[in-house]
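One chain comes next, on its own, written out as structure tokens in the form predicted on its own.
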Amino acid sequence: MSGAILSIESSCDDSSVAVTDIETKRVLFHKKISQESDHALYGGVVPELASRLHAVALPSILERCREFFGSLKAVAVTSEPGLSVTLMEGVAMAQALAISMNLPLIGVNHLVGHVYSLFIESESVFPLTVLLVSGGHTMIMEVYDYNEVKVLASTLDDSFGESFDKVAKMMGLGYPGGPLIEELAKKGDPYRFSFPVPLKNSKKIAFSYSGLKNAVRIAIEKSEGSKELAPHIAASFQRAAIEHLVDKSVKILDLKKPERFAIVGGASANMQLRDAFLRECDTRGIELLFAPLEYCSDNAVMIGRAAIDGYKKALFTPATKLKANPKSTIFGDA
């Protein structure tokens, strides 16, 4: 084995550690501990609670991969963007490991990590047009290399995944909302409610979910908690939310005419979303790429895979100078 990279992910509510072989890109170890059940009690992620849970989970996972320590050539960690208090847990651990083992440290942009979820155990292929849909971000970007990214469109307010979480909370379904809305929608008529498709008549290429979310709120209030109408509300909301994504995305596809288009991020696991984009890309002769379902949500494997390209470019940061940054330096404030 040529050597490996140990990677850490703690940008939000998933504690994850992975070890990846640099030469073969094979995943040697991966463990993720989800905090979903802890945060579900509050209807969303509580940053301080997440930080405390990371402080317990990360060292526990690290103990399980000690057998690989002798082969490590670098340590990588998500350093931006994310929740400041949770990022700090991962960064502090990475700094301690890098200093104590005299290893170079690689700070990885979390959003770049999602792009690299497409290349788990394989070579990276650029340039690539990418739609990122998650609980915190909705954007389309052109990715030319590990650290060369251009944002083409982003959300003006809520993200795609965030809108699902908020609608689920309004409906009393629980957290996280994406899978719950998707499952309930299977029993409903997606055209029962004529929710507005955001920015439908606007030439602006951007995303917005606040207006749709408000329309759904009004429908929920009028339904007075009707269990009969709930599946129809969920299905109609999901249809409008995805139609908005498709509507703005195909404008960019028709303009840029890329050979390949990829969709990444936790919300890309939505099957209705995947089907809608498959149809659009098929009609345009565009190859559509998705990350494996197990790597759609936050994980250290994607961070490790991105770090391999960073390692080969020697993009190291002195351990004492790496900081947890809640905003993205590569993507601006997107």
Ligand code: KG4
Contents of the next structure:
Amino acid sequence: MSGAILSIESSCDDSSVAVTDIETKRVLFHKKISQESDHALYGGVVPELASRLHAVALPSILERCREFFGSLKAVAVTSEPGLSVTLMEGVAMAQALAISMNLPLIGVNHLVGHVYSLFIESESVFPLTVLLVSGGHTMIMEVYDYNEVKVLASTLDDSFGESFDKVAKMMGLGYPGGPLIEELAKKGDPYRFSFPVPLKNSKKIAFSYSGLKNAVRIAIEKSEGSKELAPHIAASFQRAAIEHLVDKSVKILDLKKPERFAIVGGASANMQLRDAFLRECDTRGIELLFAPLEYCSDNAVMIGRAAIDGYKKALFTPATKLKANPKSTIFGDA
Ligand code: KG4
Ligand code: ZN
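Please supply the corresponding structure for the form predicted together with this ligand (the preceding block corresponds to the form predicted on its own).
So here's everything in the complex, that chain up top.
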């Protein structure tokens, strides 16, 4: 074995650690402890609770991968963007490991990590046009190389995944909302409610979900908890939300005419979204890439895979200098 990277992810509500072989890119170890059920009680992520849960979960996962410590060549950690109190848990652990084992430390941007979820156990392929749909972000970017990114469009308000979470909360479904809305929508008519597709008549290439969310809120209030209407509300909301994503994305595809297009992030697990984009890319002769379902949501494997490219470029940060940054430094203020 050529040596491995230990990677840590704690930017939101998933505690995850992975060990990846640098040369073969094989995943040697991966464990993720999701806090979803803890936050479900509150209908969303409570940062202080998330931070306390990371402080318990991360060391317990680390205990299970001690056998790989002898082969480590570097330590990597998500250092931006995310919730500062949760990022700090991972960063502090990575710093302690790097200092005690005298290993270089790689701070990985979480959004770049999502891009690398496409390249688990394989070579990275750039340039690539990527749509990132998660709980924190909705953006289209041109990725030229590791940490070389240009944002082409982003959301003006809520993100795609966040709008699913908020609608699910309004409907009393639970958290995270994405999978719950997708499931409920299977039994509904997507055209029963004519929710407005955001920015439909605007030339602006950007995303916006707050207006749609408010229209759905009014429908939920009017439905007065009707069990019969709930699946139709979910299906109609999902249809409008995806139509908006497709609408703006194809404008960029028609302008840039890329060979390949990729969709990453937790919400890229949505099957209706996948089908809609498959149809659009098919008619345009564009190859469409997705990450394996298990790596769409937050995980340390994608952070480790990104870190391999960072390692090869020797993009190390002195352990005492690495900071947890709630904002992205390489994406402007995205
Ligand atoms: O990438 P991720 O795990 O965390 C962030 O970096 O934000 O994405 C989580 C988000 C949540 O908002 C969740 O509701 C959404 O992705 N999501 C979905 C689906 N599965 C997860 N949204 C729509 N449909 C889904 N099937
Ligand atoms: Zn994420």
